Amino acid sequence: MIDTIEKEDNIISEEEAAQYDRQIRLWGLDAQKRLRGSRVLLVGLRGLGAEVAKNLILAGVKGLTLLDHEQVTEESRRAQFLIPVDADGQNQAQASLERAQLLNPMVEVKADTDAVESKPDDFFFQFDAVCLTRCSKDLMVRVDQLCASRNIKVFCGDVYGYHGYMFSDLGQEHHYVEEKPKVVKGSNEANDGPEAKKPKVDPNETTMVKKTISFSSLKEALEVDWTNEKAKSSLKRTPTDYFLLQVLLKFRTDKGRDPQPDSFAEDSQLLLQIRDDVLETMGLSSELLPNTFVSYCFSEMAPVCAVVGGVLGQEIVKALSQRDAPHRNFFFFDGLKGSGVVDYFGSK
């Protein structure tokens, strides 16, 4: 059953109808009402966070909270279009607020300068969706488990040089509707022949089909048992970016930061060592991730942020509006190949 928004302010005003006319035509009034009643927490206001913020604000969510405790640096604003060039030293969320709000005055945009690690459990319960960028693996797993208990949608994402990913956990039962071409029953008249009796697809008519899909937790998705025969058999089809993500998350855990261009030589050697350790722990060969990966995973690249941020923003909109099939549950983008792939990891 598709949820309905039971809130006093879910009525779309004439001004909002004019503002969102194009997307109401695209995904319908009910979907826009669900967006209009949704509040989202976005953690991390670097390049990827700016792209996601832009997409959610323009889509017309009710409220967006920008959470980031870090200060603006020349490096952090290279791929971040919401931060003014003269904002070095300011808080990243606060520096992004003015331009973010100007994108759509109908959305309540707030800045929170606290560290996400300091937030109590019940802080996350006020939101309908939580999007985590630039967070540690342990924090993402913690928030995902907390939100699962309250049926809050969780999204994670990051950009590392030419590579980027997004993950979604929409719970054990995510309901949505999908528009399908209408099937017209064949005629039963005897003169029509057997071909006429077969069901036909009418491209000019569509119908809305209700569907339900289940998701895995982030913890399960990142802790696949690769010694299992079924997992082994799928290894050749597994994107190498899945293992690259594991390496980069381990680097972030160990160093408390991501690989930095100004320490390229040192960080490259550390990445190779972590690669060997991570894959050995999984029972896999280090050849799965060739040494050349270290040349392409430093800093944020604006074009990659735009692609991954577009997909991530789209998936949040789809989940909140309950319209169209969501990506289940990882999307990986490889800027070197100029392509992305959706794959599922975790319990079925």
Second form
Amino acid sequence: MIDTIEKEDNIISEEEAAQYDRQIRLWGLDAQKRLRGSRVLLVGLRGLGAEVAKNLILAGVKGLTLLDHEQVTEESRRAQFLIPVDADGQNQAQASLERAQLLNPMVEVKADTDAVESKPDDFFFQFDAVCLTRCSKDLMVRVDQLCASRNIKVFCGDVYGYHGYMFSDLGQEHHYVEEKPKVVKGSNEANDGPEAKKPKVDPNETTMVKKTISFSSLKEALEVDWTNEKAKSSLKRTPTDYFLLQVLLKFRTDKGRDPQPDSFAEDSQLLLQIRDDVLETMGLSSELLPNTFVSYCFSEMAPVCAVVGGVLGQEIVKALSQRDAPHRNFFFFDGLKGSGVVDYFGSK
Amino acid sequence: ESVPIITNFKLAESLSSCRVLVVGAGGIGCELLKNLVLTGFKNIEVIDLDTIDVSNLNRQFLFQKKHVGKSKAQVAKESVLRFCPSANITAYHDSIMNPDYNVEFFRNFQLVMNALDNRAARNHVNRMCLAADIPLIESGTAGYLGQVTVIKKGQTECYECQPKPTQKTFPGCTIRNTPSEPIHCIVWAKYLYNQLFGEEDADQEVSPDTADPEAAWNPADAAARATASNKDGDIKRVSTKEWARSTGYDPVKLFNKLFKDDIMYLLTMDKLWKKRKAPLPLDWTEIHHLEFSQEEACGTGLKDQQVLGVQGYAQLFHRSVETLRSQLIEKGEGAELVWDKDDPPAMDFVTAAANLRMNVFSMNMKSRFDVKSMAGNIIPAIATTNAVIAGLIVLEALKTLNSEFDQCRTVNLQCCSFHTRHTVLKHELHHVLFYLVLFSICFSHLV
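Please move on to the form predicted together with the partner chain, as the form predicted on its own is already shown.
Next comes the full complex, and the chain you just saw is listed first.
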């Protein structure tokens, strides 16, 4: 991981300056250089994956590896905008490669057709950040454990119908800076009215404040103990999307796939059953997640992919550029209500 | 026994049959078009008067470098058709304010979505949609922030219902006599450009304002100054342009008038400097006799982010005046130039003139990069903010259309709270919150 920006090429070309002008004016040149030195792994190229790919490529990372072992189907192709119309049957990552690369020729975009489960540990170590979509809970926990110890930033995200989430583990010690307006001492004006005593904020000058923050592992985040008193009292303020996520991850583990509109009847039944099981295991009531949830978690809604992909993409940018406070550690989006919530689950 | 909304045939049918208008094919527009077709909208019309610029490419993902100079609406349509050939898209390279797009035109659509960057167009579309009684989804982004609002006649406030803050302007005497911030000097430099090379405007005077009320010691003095400025005043009588012409746009003469003679005149208005630091005049010859301050090597920063010294800006002033003078000559008799931040000599001129003035008034000078931001009103922009906002727009579009088509259900706006602001901004959220959206996203940080 980049702690200083010595590692990569320090000169920004004219071409980069022109293309990245509007974002350099927002997050600064240092941040852009850090991005430019970062390699990211993106697993899963469906609706959400394509959005994250687009956002990271446009931001100007050094390299992005698109990893997906699945084949393009009509359904998967219509869920995203990178795959050409005649690519049915091809590998999803491979099919997305050309259009992804065209988004920004300055980024090294690669396709990997292997299944992420088959990758050895050291495969992940070549990256500065890893983003997992459509992965099983076990795989995500394994990768998170692997990466966190090596200061590789880990992100997970999925979209189920109208619902979506993202999770991040930036490690035990994530360092970042925040830009704050500079407080200037009073001026030398002879006319010292009552205003002169107040510390003035100079709108033209800012200062960078360094901060450090720690994150919980995914394992701990998903295995919160709800039986103790403290957890129970916080239940009211807890977004139900957290429990929905647990149900959907269990479905994915049990069925090896996500709920599909084709098997709506069968899958809805199973979802309700899993809901009961999961909540019971946690010592919680089924009423926490009313039956209606079943109607809204099938397939990937494109606008929900856009929202979650946007937030997830920006969190990855923030983490790699080490600038601005990251969301800690979950973001849940409910497309029906139009509500987005950041919440923390895990070790204190 | 509810059926998922996405397989609600009524909604699916209405999506494929309804016609929507997208006004703007830029940052929000590109993301919006993509979301619309992926969601199932089939009949989309998009309008934009602009052409593609290289600075758009960090976020307007439907465009590539090879498209620079081409019509945004047209290229956006072509790019979308590549991944969704069955979409029925009409592109207009035109201004929505063109009278061709009358109320009848708007009535063709079930929904209008704005993806604009200026108030005039927003006001216009707002009124057209009210007149045509078509729902409008308004939105905007800047940096990390964004907003989405639904406007429906008779049900919500319209775009113009709430007064919007107007563009900040500065008093003439601040610009002409007593600048205290870099922005005052930048505005002065832009006025100067117009006075010398462009369209002269009585509201954009750059010479010292002798009628400045602050300069008067007493009311009688003020009256005397006011009449004096109307009489034979060397500085006031001859327009800046006429004076420049008379010297053949000699850069050195221009420099000494603006940064020495006019400043010395200001110094005679001594009341202005009683409580302010007095300006320090510059002299062309003297500057060039000074120890040449070593300008820092470009090093690791952007070339434009360098801050030059006084000699550097004096040189830049000299060069840009010569270049602009040539441009004027080339254009012929009575020619006027129009300032454009992307025209290098115009930008050079403002950078140089503003910085020289900042130096005169003891302000820290600014890089070309920073001057361009202020002079060009550049709003920083990234892909992700636009992506999120465009996603929210489509979600609102679905809700809006759903209520339009389902007559059995009473239109319940409670869940959407169109006109209630969600101020769920706890103090920590200032750092956590990156998307400020009216009623839609509430970020609550629970620990």
